[in-house]
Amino acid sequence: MLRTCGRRLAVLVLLWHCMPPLPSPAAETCSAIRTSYNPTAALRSDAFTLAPDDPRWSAFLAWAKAKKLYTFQIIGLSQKKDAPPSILFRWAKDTLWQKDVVLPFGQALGHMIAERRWRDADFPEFFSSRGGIFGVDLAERLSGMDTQTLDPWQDFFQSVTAPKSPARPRLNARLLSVAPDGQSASIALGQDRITIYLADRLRSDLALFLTDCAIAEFFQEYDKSKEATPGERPETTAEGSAPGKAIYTSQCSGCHGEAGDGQGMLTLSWLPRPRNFVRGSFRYRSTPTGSPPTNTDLFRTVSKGLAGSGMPAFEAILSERERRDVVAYIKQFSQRFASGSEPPSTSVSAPPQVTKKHIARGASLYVDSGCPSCHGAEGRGDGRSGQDLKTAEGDPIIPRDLTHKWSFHGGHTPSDIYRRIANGMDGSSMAAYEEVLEPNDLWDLVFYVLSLSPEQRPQAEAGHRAENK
């Protein structure tokens, strides 16, 4: 009796293993399904075409929320041979629509920095034993540990995704509520951060893992719920293949926008906004005021990032060839680069030896040049005139706090600061002083500015989330 039951159980197990998987929304088996959305053709199994201007859109978001489609979790770093590094996300976990999606590193960083606003202080269990906590954004902190490799990122994700890690709840996200017109929704990011996504952003996310075929159930339920009218599916257009375009689209467009206008979906709440490449006005240059940057300037920014801002360093993410291709593609957005010739870089003279006398003279030049009106008498960025400053795009400007050199976007080496003062920062209220001050004067001013910051970067307490100064 027992032997017979055992043999039957073995046969059932064997048959179970040989059976094809049960059908699911992801099985893409809906060629015969016709709805008001696809009255004459099969639902597409290779694309998600439902758009926010479709009358079904708001109903679809409500359906997606009920089905828990719009939930996702950060799984970790993905590094595959012959492929650029990326971040793995798991969408619609524990549903029939569950799918793992890899996002290009740049887009994923934009999400973590611009929307989740992750800082090293959010992960004290990881950073406390790795040099301390400084209250800076995650990308800047990890890049500062090693600019050449992604080892710090690998260690970070292994730590925070560990089964007993206290950071695991921070990795989740879910749709909280949808506006009545479906054109925006509240998204919970982790335990304590809520952001608003507009419809285009919601659709972009859903298109990562859904197809029209996968949501056939929704189209059928929609038709049953009301008198549906036939509609047509939007057509998709083919992408171009210009060198650098694919990299820009995958790594940069989330912040800088598909059109290079600084209107990326990941940074709609940022002020000032990400750089508008169409204007062709760049602040961090080695060239005189009013001049476009050199290829080397742009390559340095892409490679090293801008400390204290949302612009990460791509040196460990993209190859040198890929970074140069991105630079070439960025230049195509603006007519300022049409001539193809580069302006000369401002020469930086050899600095004199730093002495108390030079610093004292720099302090006098700081006052005489009108710097306190914006940067404040003590360099804390609290000058009265600086309260009403705006960028060329009309965004408010917060003058730099000079007592925290680690927040200087263009770097804080003496040469970096010399160029900022000499060349100014186009598109902002920071004037160029190359024609006003002699090289020795500029160096004295540099020495004074550097003297305002402590020798070592101040550390922040665990849990401190204040923005960079």
Given for the second form:
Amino acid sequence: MLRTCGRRLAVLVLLWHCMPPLPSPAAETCSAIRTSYNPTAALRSDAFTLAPDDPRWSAFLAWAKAKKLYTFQIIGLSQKKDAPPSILFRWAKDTLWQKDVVLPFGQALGHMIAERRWRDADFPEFFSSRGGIFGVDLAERLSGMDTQTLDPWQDFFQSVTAPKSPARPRLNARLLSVAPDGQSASIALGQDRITIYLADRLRSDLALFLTDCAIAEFFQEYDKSKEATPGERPETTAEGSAPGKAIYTSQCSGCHGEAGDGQGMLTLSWLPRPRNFVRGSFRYRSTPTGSPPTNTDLFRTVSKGLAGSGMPAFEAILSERERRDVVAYIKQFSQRFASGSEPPSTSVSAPPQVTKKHIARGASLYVDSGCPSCHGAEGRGDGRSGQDLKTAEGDPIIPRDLTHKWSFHGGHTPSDIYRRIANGMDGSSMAAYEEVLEPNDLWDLVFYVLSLSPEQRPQAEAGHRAENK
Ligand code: HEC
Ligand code: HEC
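Previous: the form predicted on its own; requested now: the form predicted together with heme C (HEC):
What follows is the entire complex, opening with the chain shown before.
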């Protein structure tokens, strides 16, 4: 019961306004209530078991909408001692069901970044005084301000949730309408975005703050109005014990899917989509094309994120140990890691001194190697063959705009770019050039690619949302 102020003081919570505790609905007093859903046992006060395949489901969503149950707002960052930092959401504000729920960072980022596609440009009042606006996603921008700590996040939440902050209305969400069969619903995010959630997603949200007992009133009303059928009692699933599993479930599964198939419950609009780990094709590798990545490659992706892609940097959120555990866990999804032995990274020679001559050679290698067909003559990602490329999974994919190195997902140091060109990006159309180009040619290409971007990262205008897709 996080709702009392005393308990809250034990917890370092930013901008959490103390409110008198509300009586909890039917506070654990359902032991005597019997409905068609629970003909023989008490309603559970420790779990929410109503599921989308239950005949009551659509009636339940209609009831939840009428009660203004499905609303939430983002309250701020929570940093309890000995627990990973997380983000606080207030559900069902000003109703009997109001509850503050702590969401693990990865999941909360999913809500904020994946579904709302928040960018720094959505919060000009915050970012314009902190280095400017670049049109990049919020998580990327904040983690870029300080990769090691969550200080920028604290600062951000403190500022945007302040009573007079113009950003406050943007932090809310509510249920707008439910499809007649209850299998989907539209949700308003802030004032200007609407998204569709499927029933499983709605259920998992509701299970964050409801129990069967808390909705006893619904079960009773349902029985009065309908000819009720005895309900099924789905079992609650037990958590596995692998150390990386709990982290995966809380931080990654919303995007990458419980089964690692890239089909997380969050409504996503990125391309590329979150990686399908079962398929086991990885792009940001130091290994030859066709090989799985090394542990270090995966660890880097999880720690630093993939810029411009929605894949967050977990360095400031998970300890090194936790990042290693979750890397070990995702490898279990694919047979490709089954041998247990790691493929060796290909060696990268020391880069030569960059001269105008090298860059000029790089420019002609760029043409001779066929890069313009996808990336365009000027590197803007608009080459003719690049128009309808598909990933191995059949999703459309766009060649990178090489004139904006900050949008390179795998980083833009010379050796990052060298690896991408030499080793290719498996699963996308970007082939490996290691077999056809000598190391010196590869370096010349790298420096040519780097010469296409301006020295300074250009700023975006406030309100401009579509920089690096
Ligand atoms: C908010 C959504 C989101 C969350 C949360 C998220 N990812 Fe990702 N992840 C993505 C997207 C999108 C991509 C694909 C980006 C691309 O290909 O450019 C990706 C790609 C990856 C890749 C592929 C790298 C490669 O070489 O191809 C790995 C590994 C990965 N994520 C691991 C994780 C792990 C582990 C977690 C949890 C600790 C996690 N992700 C959480 C969205 C997410
Ligand atoms: C058949 C089309 C195609 C060709 C030819 C091609 N690329 Fe790409 N390239 C892509 C696509 C698609 C992506 C984005 C992949 C993704 O997002 O997963 C990409 C991404 C990149 C990236 C960004 C890496 C990152 O970290 O984000 C660089 C740099 C790059 N290509 C350079 C080159 C160079 C140099 C050549 C020529 C030697 C070349 N590409 C040839 C399709 C192509």
